[in-house]
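Here we start with a single chain on its own, the form predicted on its own, put down as structure tokens.
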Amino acid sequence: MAHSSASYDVIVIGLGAMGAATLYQLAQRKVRVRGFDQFTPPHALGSSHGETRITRLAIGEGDCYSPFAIRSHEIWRDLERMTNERLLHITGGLVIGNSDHSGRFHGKPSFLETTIRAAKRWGIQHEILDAQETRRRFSQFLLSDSEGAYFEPEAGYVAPEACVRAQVEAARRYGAEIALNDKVIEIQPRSSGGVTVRADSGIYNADQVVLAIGSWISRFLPTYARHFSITRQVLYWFSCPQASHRFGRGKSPVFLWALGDEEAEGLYGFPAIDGDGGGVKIAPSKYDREVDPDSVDRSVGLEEIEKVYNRYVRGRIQFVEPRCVKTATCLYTTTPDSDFVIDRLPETPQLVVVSPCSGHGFKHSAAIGESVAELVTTGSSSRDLRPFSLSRFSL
């Protein structure tokens, strides 16, 4: 090990989603600072891949996250003009469930009535459809006579892989140190103040660190294990013949589809990037079963690719084929409130937690990384971070 006596103002661990955002914000406000990731990001081994992520303004989860979408769509357009690479694409979104608005998404009840409170509380706009006007505009969804939908024209997908680059680049440009393939071990807080961070390639000191480290944090925050789950989750490009007519782009919007499912609560998909030959993205949401994120399955067997046809897209999704283009695996890492840890440790307050972020945390994680960097920096965040808390917790 080459031993280092390195001092930073902020140390950031993981450079996902939320960690890249964190590193580029601080980067940008010329603060000190060195990010460490286990692998290479973009990679396809935690939660951060997958070619798109479904991006919406009105927040069926809670609409204290709406400011975040909202923002981060306006930062992701900036990394555009500067890297001249696309990273969000407008096409729509659909959000489906019953007409009672009974059914839950991502851990939340009465997720569409909570979507269309939210697009009226921020001025999102939006088109509340019946399940005659959807299959009319959209006849590749075979609602049900009892469901409705709730349409976003702003909605649409960002590209992980190429935003978690882009925002790590940009962090370099600005003078961020980066280490990639550096594992780090231990994360020891000083009673004097600061941290001192072990990695593989040496020892480092900072005023604070991030850890932004997704379905690890358990890893190095024991006392909380139990208030994180970490989930499979599996993606699907099912065989569309004719992709580019039914479900390419300008032709599909992407959509949630919340199901209250005793397996599943929902399921979510986009439009057809790769056109007849790439296959219709679509997945369920599901937390049927913890994984350790270092062991995790990440083959997917036909019998699973069945099950997932017959159960949720049959009758549901026309178009689509059961054969199976490709599959990949990503993982959720869930609270029990289904909603995200932005904070700093109690018993540790040069220690800021970010994330897990319960699935639905790509949308926002520009902001948060901008309200991250706020909060190391000048104390606070423009944004709210109180629904985020670990105070919410019992230890």
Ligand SMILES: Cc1cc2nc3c(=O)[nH]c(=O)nc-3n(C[C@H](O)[C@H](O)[C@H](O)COP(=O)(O)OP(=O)(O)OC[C@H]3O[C@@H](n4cnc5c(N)ncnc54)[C@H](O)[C@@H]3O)c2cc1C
Given for the second form:
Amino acid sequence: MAHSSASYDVIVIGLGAMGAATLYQLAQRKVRVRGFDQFTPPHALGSSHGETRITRLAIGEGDCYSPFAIRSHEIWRDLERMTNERLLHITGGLVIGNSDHSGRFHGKPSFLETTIRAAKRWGIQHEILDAQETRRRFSQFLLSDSEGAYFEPEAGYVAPEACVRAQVEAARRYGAEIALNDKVIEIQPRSSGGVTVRADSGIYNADQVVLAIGSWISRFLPTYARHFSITRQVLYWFSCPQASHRFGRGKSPVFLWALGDEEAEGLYGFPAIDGDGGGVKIAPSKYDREVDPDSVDRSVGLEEIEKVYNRYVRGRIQFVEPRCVKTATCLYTTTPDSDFVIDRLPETPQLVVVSPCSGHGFKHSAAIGESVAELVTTGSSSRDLRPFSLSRFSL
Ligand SMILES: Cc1cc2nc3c(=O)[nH]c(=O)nc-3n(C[C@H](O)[C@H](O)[C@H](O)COP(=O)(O)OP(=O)(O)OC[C@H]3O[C@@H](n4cnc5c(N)ncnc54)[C@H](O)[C@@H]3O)c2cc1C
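Return one more block: the form predicted in complex with the named molecule, after the form predicted on its own shown previously.
Below is the whole assembly, all chains and molecules, this chain first.
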């Protein structure tokens, strides 16, 4: 083991969606920063893989979120110019639900109603469609007559692996030190201020630490662990013989369907981005399998595929077949109110927690990184972080 006691302004632990964004923003501000990850991001063992993440600007999880999604789109466009890599794809997005707008999604009741309220509050272009009009324009979706949809032309998807890679690389170019395959084992706040971090590679000191370790959060915050639930989520690429024609880019929007089902409250999916043989990515948001991030079963059996197809896809989404061309297993880290945690640890304010993103964090991650960088360097963020405070949980 190499030993070191280098000192930094900030250490960022975890370089997934949140950590990579934070590292990039800090490095851009010329902060002396070191980022650690136990693996080599982008990787497929946390919450930021699977080729695509839905982004929408009117946010049904709460209208306080829209400024983060709007700003993230700007940051990704800047990163695209910097890296020559495409990160953000605008396809339009549909949010489907009961026409009384009461359906739940991501733990939030009245998801469609909140989406529409957010669109009005933030001036986001949208249309409200009844079932007949939705079926006419998007024949792949078989809405029942008691359902309707919200359509947002500026919604789409981001490429999570590319976003993580772009921000880690940009951070490196701005001078950040990056330690990959280097697991942080201990975080020791010092009574005199600052924090000592012990990693596989040695001992490091920093004035502040940003903890962005996703589903591993309870390892370092045992007193809050009971508020965080880690669930296994499976992504399915269902076979579709004419995927490019039926679900191709420019033809099919991203979609999210609030089902109000006990087992999976909703279903979401994407255009077919890999041609006819690549399948159509569709997934239910399920909370029934709590897991440990280090021992989660990532295999997906035929029985599980068949069950999801029959229960959620059949009769709702046309043209896709029960067979999968591939699957992926991913992790949600969810709080009781399904909101995020972005806050200083009350008992140790030199430690900033940027985690549990409750299954809907990616679209906001670039701006969250910016807000955390502001918090760490100036003491406050230009966007309101109060909804994400740790004080809402009782210890
Ligand atoms: C299946 C699925 C679908 C989703 N769909 C959407 C969507 O469509 N739209 C959307 O906006 N959001 C979506 N999300 C949510 C979004 O992807 C997550 O909120 C986001 O990726 C979480 O990022 P993170 O940085 O918190 O976690 P991660 O990306 O998992 O990063 C945590 C990192 O910390 C590292 N780490 C952990 N412990 C240590 C340690 N001790 N030392 C060093 N490193 C450590 C890990 O290796 C990992 O790289 C989805 C999530 C899943 C799982």
